[in-house]
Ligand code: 5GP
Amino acid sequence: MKKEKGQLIVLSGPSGVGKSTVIAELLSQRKNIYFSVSYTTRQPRVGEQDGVNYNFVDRAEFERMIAAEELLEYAEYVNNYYGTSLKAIQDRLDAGIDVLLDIEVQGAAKVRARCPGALFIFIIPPSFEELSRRLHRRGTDSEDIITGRLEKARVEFREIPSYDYLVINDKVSGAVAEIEAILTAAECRVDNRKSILAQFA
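Take the sequence just shown and give its structure alone, in the form predicted on its own.
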């Protein structure tokens, strides 16, 4: 049964919690879901593809998009802009396709203000020690950067009460199963099944 309207899903969580892995697994299991590719002004890293990892644009183009109100949300980090295209999301939601956003807590707060019907899910590790272990295991960051990431995680954790759901990523399969359950419950909301109700009136 085709849905009348797609569900906007916002996923947040600290660096190192395993969001990318969880999202990749979720997308492989659920077909009717679109992962929104953000726009950014930063340079592509080795192996990154335009339109796959990010839509890479220059600063002038990004600022044109801001001025034209083409972005659902945007933020600036380390002198680079990151943002989400409003049209790309709206077109898919209107077509009955769920849209998944992977954004940090600041961006999520902006989306909450503009899209109160969105589902907000925060992913946490089983413990703070485990988060530290995962960041060290990556082997990509210096000790200073890891310390900074852990401090930022503590700040982000304070925003958890403003989310709808909390998913614990102990095992990827378990985290994906929890998100699947949340999405199934959302589809069963009376509001989302109004078209079926008409025949019973």
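The structure above corresponds to the form predicted on its own; please provide the structure of the form predicted together with the named molecule.
No partner chains or extra molecules come along with it, only the chain itself.
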């Protein structure tokens, strides 16, 4: 059944928690979800592709997008800008497609203020030590950057109470199953099933 309006889903969690892997698995299992490819000024990591993982732009272009109000939200994170294109997501939501945003907590707070119907999910690792291990194992960032990301993670954890759901990424399959359950429950909300209800009136 086609939905009248897509669900906006905000997923946050510290860098290194394994969000990208969880998202890739979720997208392969669940249809009708569009992953919003963010804009960023950070350099691509090995294996990342422009237009797939991120749209990589320079600071001048990002600042032009801010000034032109092309972004639903944006934030500065460890010295780089990250932001979500408003048009890309609005078109999908209007077409009844769910839209998934992988964004950090400041951006999520902006979406919370602007989009009251959005669903907010925070992903944590099984422990703080495990987060540090995962960042080191990834091998893509210098020790300084890793320290910055761990410090940032501690600040981000303080925002968890303003999210709707908390998912623990111990095993990817477990985290994906929890997110699937959350999304299915959201779909079953009476508000989201108004078009079926009409025939029972």
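We call the rigid core whatever largest set of C-alpha positions still superposes within 1.5 Å between the two forms. These figures come from a predicted structure and were not determined experimentally. Numbering follows the first chain given and starts at 1.
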| message | Where does the chain hinge between the two forms? Of 171, 88, 144, 53, I only need the one at the boundary between the rigid parts. | response | 88
| task | Measure the rotation of the smaller rigid part relative to the larger between the two forms and give it in whole degrees. | result | 14
| remark: Core-superposed CA shift of residue 66 between the two forms, in Å, is 2.5
